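Taking the form predicted on its own, here's one chain by itself in structure tokens.
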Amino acid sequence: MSYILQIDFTMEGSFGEEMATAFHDLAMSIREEEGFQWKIWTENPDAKEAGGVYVFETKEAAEKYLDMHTKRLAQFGLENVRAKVFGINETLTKVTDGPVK
């Protein structure tokens, strides 16, 4: 089974192609996280939330990379994070064309 990482935050800056080019280093060390498998950036510049939905192989590689992306994030002076780590019902997802493998 593999597992979804909703994480979301308040965040003052750049979002669209601004943050896309702040943040193109910080995609690209993602892709290179323990069992990370992909992830979809979140954005509302109205609210001033950014975040993210991942998917990881194990809950485990999910729950290392939370602790890791908290304190990473806290760096940043970015402190409001939420998150939660789901299992992905992969039967019901194949059936509503999700891209579970």
Given for the second form:
2 protein chains.
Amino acid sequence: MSYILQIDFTMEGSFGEEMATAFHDLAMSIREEEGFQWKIWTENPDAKEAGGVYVFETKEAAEKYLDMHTKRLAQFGLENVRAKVFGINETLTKVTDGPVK
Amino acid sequence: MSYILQIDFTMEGSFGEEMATAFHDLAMSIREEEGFQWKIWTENPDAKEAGGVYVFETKEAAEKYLDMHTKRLAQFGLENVRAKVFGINETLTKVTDGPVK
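Could you present the same protein in the form predicted in complex with a further copy of the same chain, rather than the form predicted on its own shown above?
Then the entire complex follows, led off by the chain already shown.
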């Protein structure tokens, strides 16, 4: 069963295409993380918040990534980081067309 | 561009297949909500937390659903509800295989 990692934080920096250019190499590296399946990059320029919704193959992979990524976000100077790892209720998720294996 | 709605809350009730049975009809009804694309149902029995990650076609549809769903969660007696609506950075999401249109 796959696991969800959801993260969001306050970000003063750029959004949209400027953010996409700034984080392109980071995005490429995330593809290579152990157990990684996909990530949706979230942003709210009005609230100055951003984050991501990830799916990993295992709980261990999600928690290992979160530990590493939390330190990286701190290095970036990002604050108010809120992260949670969840299991997925596969039966209900199938009913509502959720894109997980 | 699609929008993400992420919600989680404290839940004392059942998880797994018991939760799937209890919420099957609710899941079917969510399929019919305006602008709804998909939902992944999240659960953490150890932390007694559950929630969902949704994708809607527009920000308005996401916010309208959140308003209705917040009242419904209150009726269920669920507490510590935390909900956020985000735009999606499509350029970065494509790099990391995020399942959005």
